[in-house]
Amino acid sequence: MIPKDIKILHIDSNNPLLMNQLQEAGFTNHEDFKSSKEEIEAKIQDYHGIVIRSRFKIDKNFLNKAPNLQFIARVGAGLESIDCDYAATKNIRLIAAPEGNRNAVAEHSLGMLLSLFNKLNQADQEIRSGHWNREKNRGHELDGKTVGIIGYGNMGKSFAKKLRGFDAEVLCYDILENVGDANARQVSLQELQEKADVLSLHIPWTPETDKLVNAAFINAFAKPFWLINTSRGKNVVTADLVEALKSGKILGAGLDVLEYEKLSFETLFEEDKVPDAFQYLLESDKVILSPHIAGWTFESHEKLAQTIVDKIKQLYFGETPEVKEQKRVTGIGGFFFKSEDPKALRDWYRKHLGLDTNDYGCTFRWKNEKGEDCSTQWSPFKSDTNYFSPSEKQFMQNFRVEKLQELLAKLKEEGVQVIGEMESYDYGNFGWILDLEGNKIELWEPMDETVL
């Protein structure tokens, strides 16, 4: 089919990207945001593809009523609106947009986070109030602190780089292997469990997720911590979250969802009596709430429209969105020699040369013509060091990069020799490569990023 065979229903407004690209793109676009789910399977059949958000249900008797139905697009991040498993059955394409909101929801949830430590909302309306309690909202602080992250897809992984300027330790558990990267070291259930003092949840509602976060689940935490959900509200038992409130297990909830939500995340409840779970997290002091907004800011309104844009287009024309070729060295790391006693080195360069040095050496720091911020690095090391090994020279080049997991995949598919692993320190992330004559490249990826 060409484009303008392909008749595409929008049933939930979205950003007006979405429409806009996709019909310069030849697509024919018809929106209905108000029928109802009757009336929308009385005409599904004339469709090629549905974009929705979460107005209701795509089940077995809608699909079944779509027998031409090639695509259905969430604007979102989850598909639990969508029967997946009978979709694939009809070959019907499943798109959704995790890359569109997962910033949103990292800082989001560091919000929360950095909120309950230090009990913002609490001291705030205390002051409004007209008390002012100094003792009472003393906070806590996020350095030397372990956080779990329970799922490391997009959005845990979001989270784990946003604490990156933390000296906190940072774990994760997902169901996937090999899923931690220099940000989150990946771990068991059992040791996140032992470990943790914060725990977030970045995690779809499926059957293996729902109620997981149950009173067994809870004390099987070594410590007592403050919980962070952003995901799904069923992921959660309420009832059981307040039982570890009121005894301390927990000691603070920062929740963007309830599991009380409709699935249209437009009300609250199923019924209109408010359960006697919820009226205690409303009443605590312990607890910040949102109204499932984690994901939904004006920056990723527009993202998430324009990745559903982007994958529909993939879908028909082989297209990808394009992407910027990523500067594989943006400046020289340093300059690093040999010594026959580095720290009188040091010394000498600072008494008669004015040079800042410290144990590492000393860092140039200056901006570019751009107004960028750009250093490099001067280091003397011991003459029987190994570091430069096994490079020919007696020194070792250091080029400064980013994504440098990235790069060195690129570079071992490009028949580059990597020496080792990377390896991943407070300062940044290193990996080793020779030239064509074996002298030894040091590629730093540093954690300041002030400095690429």
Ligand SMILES: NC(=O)c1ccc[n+]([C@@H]2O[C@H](COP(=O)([O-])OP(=O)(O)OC[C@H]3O[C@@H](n4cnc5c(N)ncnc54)[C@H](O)[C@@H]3O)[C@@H](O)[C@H]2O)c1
Given for the second form:
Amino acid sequence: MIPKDIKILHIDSNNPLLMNQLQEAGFTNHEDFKSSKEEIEAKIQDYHGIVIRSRFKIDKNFLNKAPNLQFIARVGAGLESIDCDYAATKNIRLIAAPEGNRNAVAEHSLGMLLSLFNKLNQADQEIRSGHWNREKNRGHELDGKTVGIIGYGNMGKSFAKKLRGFDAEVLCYDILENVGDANARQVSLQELQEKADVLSLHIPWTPETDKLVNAAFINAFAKPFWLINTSRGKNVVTADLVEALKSGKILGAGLDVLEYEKLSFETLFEEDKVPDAFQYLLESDKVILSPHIAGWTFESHEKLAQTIVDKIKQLYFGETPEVKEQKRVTGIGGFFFKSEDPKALRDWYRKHLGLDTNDYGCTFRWKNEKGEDCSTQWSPFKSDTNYFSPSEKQFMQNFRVEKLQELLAKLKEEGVQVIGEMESYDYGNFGWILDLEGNKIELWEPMDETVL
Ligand SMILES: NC(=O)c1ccc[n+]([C@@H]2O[C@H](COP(=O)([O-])OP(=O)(O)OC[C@H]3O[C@@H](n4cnc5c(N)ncnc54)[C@H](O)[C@@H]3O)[C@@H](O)[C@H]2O)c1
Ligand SMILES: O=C(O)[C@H](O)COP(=O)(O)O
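Starting from the form predicted alone shown above, please give the structure in the form predicted in complex with the ligand.
Then the entire complex follows, led off by the chain already shown.
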């Protein structure tokens, strides 16, 4: 099929770049932000793709009326409004864009947490009404606390990354195995409930996570804790949360999502009556609320749209032209050399060149072009070290790289001599090769993907 013959229906408004770039790529695009679900169902047979946020549910009935549909693109992360299993039976590809709003969600979660800890919402209100209460608004510090993340996918990982600068222990619990990383240690739910001072939810809304945070779940925590929910409102039983706020088992809650939201997330209530539990939240100074905007930033508006464009293009054209060949070396990771007396040498460099040395040498900290923290290590090694072997040389270089495992495989294919197996530590993955003249090179993939 040529792109012009691929007809895409857009039923929610998005950043204009989405439509513009799909037009430029040659797809035929139609907008219909107003028609009812029934009206859309009446014409969906003409389309190969649909781009939606959350206007209505894409259920079996809808899919049965869409015999030509090849993809559903959701300009967001959660897919609970789509019958994904049924779509799969019809070979319809699902495209979502969590890459587009995960940073926003992480920053929002952190913002809520710090606001709760420092009572910012409360203190602000008091000053505006003429009260200057210092003791009443004494805050808490994240330093030394344990943060438990449930759901360690795009959002959970992004939040954990933001916590790196705090001296907090970060734990994660997920139904998938081996998802923990350098930013969060994966533990059982029981361990998380034993240790956490803060719980942040980053799970999808599924039959298993519906009402997950209920009275029994809350009471299984060993300590009183703070709750952040940016996942879905129905993952928490609000009435049980309120009881826990009253008893002090939950110390405070930051809620971006509410049990009472409608599927489209655009409105809160259809009924006029405010539920009692919600009324409590409205009046509680231990609660911060936001209207489902954790992933709703100016930047995410653009990134979500761009992610969808890239994934649609990828679906039809394979690799998009913008996807560049994987970078190999991204910077100098370190310079290591042999020394007769490493300590004396380190002291010499400290005295004469001002290097801020420690037992390992000196760590130079810098920021890459995205403003992210990076480091380069300078280290003298004892002259009898075998860390540089099989090279007999006096030095070893260390380069920062991307996707080390793939790179090592490619280097092997290219006939480069790889020494040993890749090793993983908290601060990254390491591999070793020899260059043409037998110099040993250490390749370092720092653990945090965005540091690269
Ligand atoms: N508030 C917002 O603006 C906003 C924005 C984006 C996403 N979200 C919500 O965040 C959710 C997560 O998004 P994501 O992109 O990180 O999804 P994801 O699929 O990348 O990660 C979710 C993780 O939760 C795990 N999980 C599923 N069921 C679980 C359970 N019962 N117990 C423990 N772990 C479980 C999965 O294995 C997965 O690792 C979305 O589904 C959406 O509901 C909200
Ligand atoms: O799942 C998501 O990405 C967020 O909850 C945002 O959804 P929305 O774009 O439909 O508001």
